[in-house]
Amino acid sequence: MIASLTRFFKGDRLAIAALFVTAAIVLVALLAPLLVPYDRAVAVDTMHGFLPPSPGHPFGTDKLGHDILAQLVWGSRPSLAVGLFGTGLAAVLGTAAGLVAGFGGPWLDAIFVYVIDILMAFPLLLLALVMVAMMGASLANIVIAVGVSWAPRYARLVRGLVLELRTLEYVQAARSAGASTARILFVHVLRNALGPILVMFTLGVASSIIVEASLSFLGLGPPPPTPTWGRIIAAGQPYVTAAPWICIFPGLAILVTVLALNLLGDGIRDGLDPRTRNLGRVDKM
């Protein structure tokens, strides 16, 4: 397994390490009920508030006595849910729009470019914030807001890929052989565009996690008592000097997760790049 990963990532140890870190974070989120009881994450115990890190509470406690470690474990679930499902929704919507625009003719393409330019003029966080404020703060609404906010970026990427791929010889040969437009799009075009889409998906998950943490910090995340990394930081902000551990550990969780996903995305991009596919093999010769 390690040998296969080394070949795919061309010996990029940072990308391999990022893959294992990402897998570990996902496992923690999936196994949260087995690792830490939910009651420990939401239980209020003001008699043990503001406890510094100790063997009983490795990451300390907050004002209400919440165990920070337990909150981080359970807070990974909404963060990853928004990252994966929100980015997945964006990939589906954006890919579909990009395919239609790239193959839809000049008029449709011109309208598409106009609409995408307008949507991309708004910062991702601002657009998601407005949508969540209008729909209401909930995990499902955050997923929808992130998906719709990220979709224009996927649409723009896929449109560019379609415009490039549709002119290649194998696509023209398929068209000459009588292949339908749907078959050309899904078999000949989309299949060869999956690499860049996968890379953007990985990077999009990282950005979506930051958006979710920002919304939770502003009070627009999943409603309490659901633990979220952004809400933990918001709760610890007034006490950042007296009890810095409340903000430090969730901040590190976001940093490590986002950094690992970005490094993984860079590694996947290099691994799928045909120009460097045999780089590791050449170095050994």
The other form holds:
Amino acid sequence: MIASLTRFFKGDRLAIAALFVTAAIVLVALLAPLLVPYDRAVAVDTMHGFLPPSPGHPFGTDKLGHDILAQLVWGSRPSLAVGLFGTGLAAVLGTAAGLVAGFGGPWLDAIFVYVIDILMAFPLLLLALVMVAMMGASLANIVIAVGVSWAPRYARLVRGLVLELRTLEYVQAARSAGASTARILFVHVLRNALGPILVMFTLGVASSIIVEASLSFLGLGPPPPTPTWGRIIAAGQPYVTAAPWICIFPGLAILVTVLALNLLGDGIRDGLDPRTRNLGRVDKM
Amino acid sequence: MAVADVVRSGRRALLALVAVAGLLLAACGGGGGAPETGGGASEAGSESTGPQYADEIRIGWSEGKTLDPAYFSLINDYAIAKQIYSGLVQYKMGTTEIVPDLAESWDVSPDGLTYTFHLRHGVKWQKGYGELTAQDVVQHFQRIMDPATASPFAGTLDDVASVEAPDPYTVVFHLKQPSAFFLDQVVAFREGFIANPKAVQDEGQDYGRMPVGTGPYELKEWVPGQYILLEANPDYYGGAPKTKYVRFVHIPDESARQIALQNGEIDVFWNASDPKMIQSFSNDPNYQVYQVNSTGIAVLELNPKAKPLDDVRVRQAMAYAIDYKAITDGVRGGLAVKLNTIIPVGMFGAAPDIQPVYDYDPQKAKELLREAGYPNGFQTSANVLNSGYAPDMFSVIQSNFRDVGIDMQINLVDSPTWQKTLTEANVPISVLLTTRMEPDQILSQFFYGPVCSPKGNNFPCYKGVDDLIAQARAELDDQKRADLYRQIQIKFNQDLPAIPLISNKNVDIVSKRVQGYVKGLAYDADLTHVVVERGR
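Could you output the structure for the form predicted together with the partner chain, given that the previous block was the form predicted on its own?
Every chain and every other molecule in the complex is listed next, the one we just looked at coming first.
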């Protein structure tokens, strides 16, 4: 397995490590109920607030006495949920829009491009923020907000790929052989676009996690008591000098997750790119 | 080309990471160098030969909505209005004792139905609106009472039959029935701040941003979202204030206010609520911490329209389920005391020793739930103000409720939504956070039949003490009135339409450079004698 991974990532050990770190984080999120009881993450115990890290509470406790480690474990769930589902939604919406724009003729294309450009003019976080503020703060709404905010990027990517691919000889050949538009779209074009979409997806998950953390930090995350990394940082922010552990650990969790996902995305991109084949480890800088 | 795009965006990943790391540092390292700055400022001050005073007091606070006394809804407005306006009478700072303000003296007829106020001579309105006359006062109160004004305070003047001005320095109120708290209704607080009727007419809709009063300071400039600048009123009847300007700087975030104070950008940090931060300031000789037992209370509002909250056993179970100590000591760090009854200690009529009161007893809560037919609890939801200590307080309550099987979902909402929630009573649970100076205002504005939603703020639409409220208001004998309030509190706790949670202490943090600061009970302060030693 390692061998085939090494082959795919072309010896990029950083990317392989990132894959394992990502897998570990996903496992923690999936197995949270087995690792720490939910009660430990949400039970309030104000008599034991602001405890520094100790064997009983390896990452300390916050103001209300929540165990930070338990909160981090359970907080990985909303973070990854928004990362995966939000980005997934964006990929589906964006890809669909991109395919329509690329294949729908000049008028439809022009309209889609305008809409995409307008949406892309808004900073990602701002767009998500406005949507969550309007729809109400819940996990499902954050997923939708992230999905819709990110979709234009996929749409632009896919549209570009379609325009590029539809002129290629094998697509022309399929067309002259009588293949339907749907068949060309899904069998010939989409399959070849999957690589870049996957790369963008991996990087998108990382950005979505940051968006979710930022929304939670701003008080627009999933409603309490759902622990999220952003909310732990927000709760610790007033005590950053007195009780720095409250925001250091969730900060590190975000840092490590985002770093791993970005390195993984880079690795996948290089792995899929025929031009970097057999170059060995790719120099990141 | 598009593929190349992805390649480039991938290269940007590391850059993005650096940005993330930077953000984290920013979020987690905000307060780093601040204390040195505070110390530096005071050292610089001591270098000068004699004390030199700044021409401005800078106060960090959070912007309100209007300075029109007919429409105040936020304590943030009131704090500024106190500087701009005077009333007929006023509370002596830091007490609920009533002392003269615009009225030098007043007489009450033996039957308690006629109040005659004798005004000070020569009081000048700000901004050249001439001398204050009794007619101005009459018009002000008529405006508040006029249904067309739609002032939320019209109800507090229900007992007033008419107001008249027999001569330019005499104002006479005729009451429909004796009212024990009549002076509290015309005191310099909320609707009792007397606004210039002519200015109200001149400015129309904009009056709330161009107020004209007779107080020690007048409004010079209001830059929304940034600051409100007040200038000393040289004609103030009590003498011009010592410092020429007061600048209220809009800093909504408490930790930002903390940093602004430490950096010397403001002199006064108004309304600090975080106990840990307050403690760190208490230990720092560069700051003075002013703390009063305010009459601000927090009450858990329960909506009987939302089953099973209509069952008194369920409401009692909820009251027993709450760990009040975790709120007063944990969330509020000792800056609050448990509220046994709806009237906070320190206010007239408070009877914390009555029965029943509800203390933390989860076992009893479970029994009551079982008795009421909810052995496995139930699901409910609450709209909670998303700022101050309310979210933390509700985290505790939510956790307490979970222990007895009640699953309460919390929706954090902004201030306008929260206020609408209280009026419309459209959710099972909310929280009442209010500051009142006497018990009648709490009861008749929040637990009185005629002000059931949507007409007023009686969220639970409680009618159980309506008669007693009216009786107490008309009872002029203090002893008898106190007894009526005692009965009200007993009945209230038996019916438990809402659960009294805590009453708060109110804290201002003031730089050592500031002298002469006098703090009031209702989130206000007397600034007329304040001087600020020049820093730096």
